[in-house]
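First comes one chain, alone, set out as structure tokens in the form predicted alone.
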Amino acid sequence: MEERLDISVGYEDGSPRITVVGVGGAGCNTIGILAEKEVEGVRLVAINTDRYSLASSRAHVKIQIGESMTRGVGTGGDPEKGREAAQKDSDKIQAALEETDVLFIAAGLGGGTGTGASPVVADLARENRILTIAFAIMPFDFEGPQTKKKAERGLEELREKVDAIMVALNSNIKNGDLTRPPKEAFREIDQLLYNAVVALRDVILKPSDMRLDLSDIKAKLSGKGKTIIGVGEGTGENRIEEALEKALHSPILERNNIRGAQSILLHIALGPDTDLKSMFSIVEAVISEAKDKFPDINPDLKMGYLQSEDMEGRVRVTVIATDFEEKETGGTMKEEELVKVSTSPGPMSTSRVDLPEEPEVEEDYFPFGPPIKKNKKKKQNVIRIPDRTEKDGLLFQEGEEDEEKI
């Protein structure tokens, strides 16, 4: 089954081409937001073993894989069947990827088609030297240990085959507003993919006063692994702080901040009412966030910006962060180091200082994830906005900064 719908992709001659492939039920559902909003300049491809799911998709190209082996009713949650189905119809997938420069693969992991077929799509993209970014959605905790194991194995395989990967955690939905309708909550995950795709499209394709092109994107993302693509827009008096908070922190992603990022692409869209100092303060705030708990790193940052009349009163910040340093430096001592110091003989003490005992926790199975701790104040994120510029080549003078709590 391969169907083309009459939805204009809007490619410009000679411009970089972006393709978004939804693999399996969850992946096909996730790309639906891009079809609904009719995003121009992006080709949408839906790949599934379930022909009934494909029938409702609004993708430009719909490909049913493994029809002879699954009879169009899915894989029954078996990743091996999903892999075999994709391999049998690899020629169809290959054709859908033609002339693609940047590929997003959206897949829910833990089931059959998304888990088994998405690495096959990634392999085909690598053969064609396509920059590939995966958007992987991990299952809820209540879906059980077997589903979780399949998802984790699928995630590791996918990591090895793509240039960059964003991981969304279904279970983190519970950290948001629990009084909203389920459809609205799940929409938040779809919105992450939408923001990432549209941000990358705009950064590459839209004219800018200081532009980031496809070669910049490839240089920063190729082979980098864990990736954050954050987009935030703010309006009014506190538009900078609002835009930064949205761009730098996502409650749904596996990694919900850019701390430790050693490679950053930053694009800023602003109006004529936002001055140069404010633009530079955004740069400094992003660098400061990356260095938080990692003071020894010096992020490699490349920036683009666009000033336009229609952005008056607004600021939009796009951050693409990758190449993460995982080991924190300059932080507090680990527990085992503290015990070692406290038990070592010294000139002022020869006795052991015991650490407070951790409360015992029963190893119960929590179907919706670990219980939320009560009576604990919600930690406020602090966006640091440097105060003023220097004249000696540095953007801002140290020691003079305002802290805006979000």
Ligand SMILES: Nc1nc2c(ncn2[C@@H]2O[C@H](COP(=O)(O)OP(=O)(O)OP(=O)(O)O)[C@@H](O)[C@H]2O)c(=O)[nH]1
Contents of the next structure:
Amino acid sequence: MEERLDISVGYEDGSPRITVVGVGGAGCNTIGILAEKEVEGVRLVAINTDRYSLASSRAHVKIQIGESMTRGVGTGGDPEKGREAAQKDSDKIQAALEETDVLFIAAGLGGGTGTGASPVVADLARENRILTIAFAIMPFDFEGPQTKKKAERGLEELREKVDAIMVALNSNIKNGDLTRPPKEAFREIDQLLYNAVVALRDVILKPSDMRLDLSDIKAKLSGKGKTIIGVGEGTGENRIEEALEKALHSPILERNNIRGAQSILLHIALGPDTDLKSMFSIVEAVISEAKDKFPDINPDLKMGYLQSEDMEGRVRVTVIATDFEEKETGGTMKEEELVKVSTSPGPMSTSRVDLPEEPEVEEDYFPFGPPIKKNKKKKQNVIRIPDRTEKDGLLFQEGEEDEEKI
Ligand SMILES: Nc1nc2c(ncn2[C@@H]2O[C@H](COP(=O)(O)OP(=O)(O)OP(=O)(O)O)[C@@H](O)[C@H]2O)c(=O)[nH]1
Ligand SMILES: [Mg+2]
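Would you mind generating the form predicted in complex with the ligand now that we have the form predicted alone?
Every component of the complex follows; first up is the chain already shown.
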């Protein structure tokens, strides 16, 4: 197999360097969305034992590992073989990581290559002091207890070796629209990785009016564990609720809210028609959600924003939430304290991040996993948007608050 190890490939001159590595079958498939959409300024690396999977990859750099052990056909679900294969070819992986500042490792867990080789990639990244974010995809329930066990072990190992981790659940695909073609549904998972990578790239690389840079990202993510990187875009009258809903409540991630997050990085892109008050209502909604059930925490939030003409009528919210407090100390906020936000995009939506509407499903529609409950009613997530800007000019003050329905 022809391997391209030109290490300058994929990056923009003089900018922080982002590398996305896909490991194993699922990892290589998932990074495909970045190649397909021709994301610039990001190096794509495909690592696999399976030469056939690599042949169809459009990554900038392709690395076949463990040829002598697997003869190019995968590990047959053996993580030990996956690990050994990566260790044997660690010099190639090391070369592909050279000069990287931020690394994403995408892998499906439960098989051999992704589960066994991705911790080796994480070790190499750590040795090179690269900020590393893992994007782990957990198997479907129907793949059985052995696969689940392998995946869980792999997840624990990976968690210890990376700075931050996003966990997507294949099983959650069935919470979406079941009448979609399967490829479209799986793409929703790929889209989460895409959103996270592009969000980080844009936050770091694109000029902003109030800018966040690589050191902000490092400070927020280094050694932080569970992470949510959410991006949402809204258009028209309800653009703020729509953008927040999409950024904060992914139906696919293991964690679909930012409650308890003590460290938040927020970037808001807006047009001249979105006013300061609206911008601050986004900040406060994010803080409110983090404090929901965790009234004692005081999230540390760093914000950047970009105002541009081409965002007229639109708002894009990027939230990177980490450092989750797990022990709840309070109840959920009362209904009347919350602004309800429908999960469906508004009629004018041209959003980049197309999350599905909550489907109407019948009990036995999906053939896998535990039976799905009837769900005729559209679920509503809630986001609290308090507003104190007019009253006392203090945005982050504790205490009583008005509420605004926008
Ligand atoms: N979302 C998504 N999940 C996938 C895809 N392919 C596989 N998976 C999931 O990822 C898990 C691991 O599968 P693979 O990535 O094919 O396995 P591998 O890492 O290549 O390991 P071996 O082939 O056993 O060496 C599976 O149990 C599936 O749950 C994919 O294209 N998309
Ligand atoms: Mg494979």
